[in-house]
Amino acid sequence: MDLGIEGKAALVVAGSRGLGRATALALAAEGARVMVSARDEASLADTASELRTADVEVATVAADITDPGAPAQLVAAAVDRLGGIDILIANAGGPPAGRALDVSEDELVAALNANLLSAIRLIDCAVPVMRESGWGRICCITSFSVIQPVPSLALSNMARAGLWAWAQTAAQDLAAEGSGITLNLVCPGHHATDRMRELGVSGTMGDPHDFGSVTAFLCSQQARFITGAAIVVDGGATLAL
């Protein structure tokens, strides 16, 4: 299937591993001209050189997203370098894991500026350009605990279903304005990451590749009807109705 996103410009944040590098390589093999971001510049070039096997346009830009002037510069960087943004890929990091009861108050304020604020940040700098043509396709990679919370991720449920209810009235809201955008969620269970294999979690998982797919497809022009969503990939770990 032909998605229809050849020759559009994608950004993906924290793109140079796992999941968002999964899905940086599923947009290009689509023929979408990406630019990702990610702290380490070593993992942002050999990202990079594997995107263009592609022989699509690649850009990297090296940023801590968690740092609040950021998205704005990565999407500065994504206006001057690709000629503005078609496709915005909202990622970070999942906080430590941790009881409820045991987080202290600084862990909870890096969780939601990590997990929650940088992805606002980031669609509030990202909307005007994609307002511009008319056409915008967003998703924020997130957790399937927006949907069955897990006990020992409390810092990560929290942060993950205040950005669920952000994004289901954000959607609302450019929807009802016609904007052409769309914003949806996607929300992966245990996939082999080097994530899952800091939690310890073992098992069968999933293939990044194909969690990369399926963020790929909500982006296509296909996908203009489905908008505040949660996709929850996790081959079906989810038991909540």
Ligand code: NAD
Given for the second form:
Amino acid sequence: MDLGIEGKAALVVAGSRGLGRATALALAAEGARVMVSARDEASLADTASELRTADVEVATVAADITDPGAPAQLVAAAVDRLGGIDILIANAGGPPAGRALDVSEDELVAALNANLLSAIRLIDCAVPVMRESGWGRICCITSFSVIQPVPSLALSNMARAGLWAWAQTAAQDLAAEGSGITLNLVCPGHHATDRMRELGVSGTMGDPHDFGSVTAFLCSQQARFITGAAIVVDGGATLAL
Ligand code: NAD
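Same protein, different form: I have the form predicted on its own, so give me the form predicted in complex with the ligand.
Below is the whole assembly, all chains and molecules, this chain first.
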């Protein structure tokens, strides 16, 4: 299936490894021009060289997405170097594990900043650019914990739930104004990435490239009527009605 996004300008945040990188690769394979951001120049260079095998325009920007000024800088860089922004993949590293009553206030604030506010800031900056072209696709990489909170991942559970509530509201607003912009959450279950290795998770894992393909589909022309949704990619691990 041709996803109809050849030549579209995509910004993939936290895209040097794992699910972000797999998403960037899937978008590039569909002919999108991709700007990838993460903190580390070396891993970005490695990602960029793999992306270029798809024969598309590729740019990288080093930025720490927990810096409140980074989202505006990244969107400005995408406009400058790709001529606009059609597709936004909002992503960030996951917060540390911790039991709900053990986490400190500093940890709560840091998780909200990294996994809730960074996405809202990115979307706030990207939407005006997308409105100009009357087309946009926004996906936030979150977690299956929006459907079913994960024991001892209190920080992640909290931040993802907040983003899910905000994103549903924002998606409805964008639909009501006829913006042509969709906004969805893509919610991974366990996939084989560094994050899962760091958390010591074992067992059946999804392939990050499959996750990237699902996310790319949500950025397609054909997905124009999917918005305000949380698409769970977890191999059936989550139970919820
Ligand atoms: P990962 O650790 O493999 O990769 C994280 C990426 O984010 C890397 O490119 C890293 O450089 C970048 N990054 C981290 N902190 C950053 C920062 N402050 N600024 C900019 N870039 C930053 O993680 P992943 O497995 O790809 O997970 C992506 C997201 O999905 C995370 O929020 C994670 O918690 C969540 N998640 C992952 C899984 C899974 O199975 N992999 C499951 C549930 C939720």
